[in-house]
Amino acid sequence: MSVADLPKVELHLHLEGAAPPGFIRGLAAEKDMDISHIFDPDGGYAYRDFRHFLEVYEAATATLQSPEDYHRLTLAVLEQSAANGVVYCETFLSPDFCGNREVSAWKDYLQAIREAAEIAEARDGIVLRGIVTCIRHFGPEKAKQTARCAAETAGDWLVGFGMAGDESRGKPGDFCYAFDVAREAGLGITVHAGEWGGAASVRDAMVALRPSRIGHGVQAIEEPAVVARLADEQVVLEVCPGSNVFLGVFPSWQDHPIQRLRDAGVPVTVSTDDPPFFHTALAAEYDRLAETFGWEAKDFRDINLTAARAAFCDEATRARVIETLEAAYA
């Protein structure tokens, strides 16, 4: 077995970022929407910058305007995980693309993407869990209903909460008030720093949001207390290394800090962020992470055993996606 066909688990995934550019042209072609400015001549998403892109990943989310098209969306975007071996998967959600945080209409949403994780489930055996995201560059007080979404959903489904977004725009304390909702309806935290702001902005969502994951954190990597308060505390990162090449945030695989993070033991998972946006899927992840550090099936392994333990998932999935992966890595 390559290691690009050996099971993974992906904790790290927007699901309108990870919609088929084709999907997205599709939804337009249906609802007479120009969207045109955003494609490439070959048909992929086009963008210049990471603000750039938040602009085209919008215009692109303006497609999917009601809860079937997220039934859709959501199994396009799990029979391209599966495909990728992907047996287990955590979701971004944004009640805020979803309904306008308005929690009657979320719940609409929610349901219709369960009922798609299922079918995908029975079809290909990925399991898939939902994590809410508030949106940092929408501000704290938007960030609070989409906390009482969340934690309106809180279950054994609707699993964790975080937040994503332009990085530059208020500090992490501005959203303890919405972290807060969501730690006291039991659900797991994460949060997207040390993409953009610097090991500063890792250290400071560590101290005033308390996750028990980091979406990226690579940034950390430039202050080696940093480093090692995630090593200590265990503190997980959500690492995506194609996505964080192909944006600049390093010049090259080579230059990632991934290796660097794990020699540091800073727990790390390996995942893709928006994989059609960066040109990528899991298993080309997998292909270059050996390519470039000589990762074998024993990093591999490692790794994913990582994430199934940083999951939020309840103690039975979990024991089940060990169970899968602990079989097929022997």
Second form
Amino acid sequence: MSVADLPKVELHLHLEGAAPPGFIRGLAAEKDMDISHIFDPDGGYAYRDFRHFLEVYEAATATLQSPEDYHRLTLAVLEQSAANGVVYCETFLSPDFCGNREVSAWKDYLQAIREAAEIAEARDGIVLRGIVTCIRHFGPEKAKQTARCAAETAGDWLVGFGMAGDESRGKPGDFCYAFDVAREAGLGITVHAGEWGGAASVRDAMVALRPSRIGHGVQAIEEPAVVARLADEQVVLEVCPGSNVFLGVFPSWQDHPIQRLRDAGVPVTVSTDDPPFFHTALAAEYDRLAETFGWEAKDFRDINLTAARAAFCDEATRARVIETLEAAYA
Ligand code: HPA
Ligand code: ZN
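Next up, the form predicted in complex with hypoxanthine in place of the form predicted on its own?
Every chain and every other molecule in the complex is listed next, the one we just looked at coming first.
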């Protein structure tokens, strides 16, 4: 079986960040928007560093202006994911971009995204669930409104709440209220931390927000005590190695700590984050992991089962995903 055909679970994917650049260019043309400054001569996304990446991300997202646009985006993204062997995916959704955090507008966007997910599931068998994410550099007040949107729509499909954005801005503790609202609504909790903010950022996020999963978390490797705590508490890391290497969090794949974290007993999973921005795709990540760390079918089985167990979906969906994995990796 080729790597692309192996069934995969992806827990960390930003919906807008997965938009093919050609798709965004097409939307911009339809709307007569000039966003040529965000593309390189080959038509890919162009940016200098992480801060600039966030700006380009938001400029690309500005072309997405209606539930219909998000419907088309979801179909385009899931087609790519299914081609990479993804059988179950959780995607980050931002009411900041979908209806400006207004609950009734957000519900329209969510409905359009869900309808697209149903079409993709019937077409390719891929299952999608949503995680509302607040954006750290937009601040705690907006995060509260975002959490309200999440709580209003929590259920079998909208299953989690998280936080992305610029980790250098504000402290996790500033966002306790938003996370409490989400937790009380029954949503699973994940937080971006330790991508840029060092091991201390992972510890702070764990203490203040009590997530069962952490987005990235890889800089925990700087402090053995934080690694030990992740392992003790079995907090699952959503690791995106290609994203980290492309953005320069680590200088090379060889230097990436994913294997060292695994060896220390931390539950790790593998995702792509914003694949076209980082010139990657999930099957390509698996190829690099096999090349760099000698990972074999048993390792991929292991990370996918970890991901299925850490997914925020209902138990019947989880059981189906685990069955698919067990059958393929037997
Ligand atoms: N990190 C933080 N925020 C983000 C990212 C990321 O990789 N992608 C989209 N928003
Ligand atoms: Zn991310």
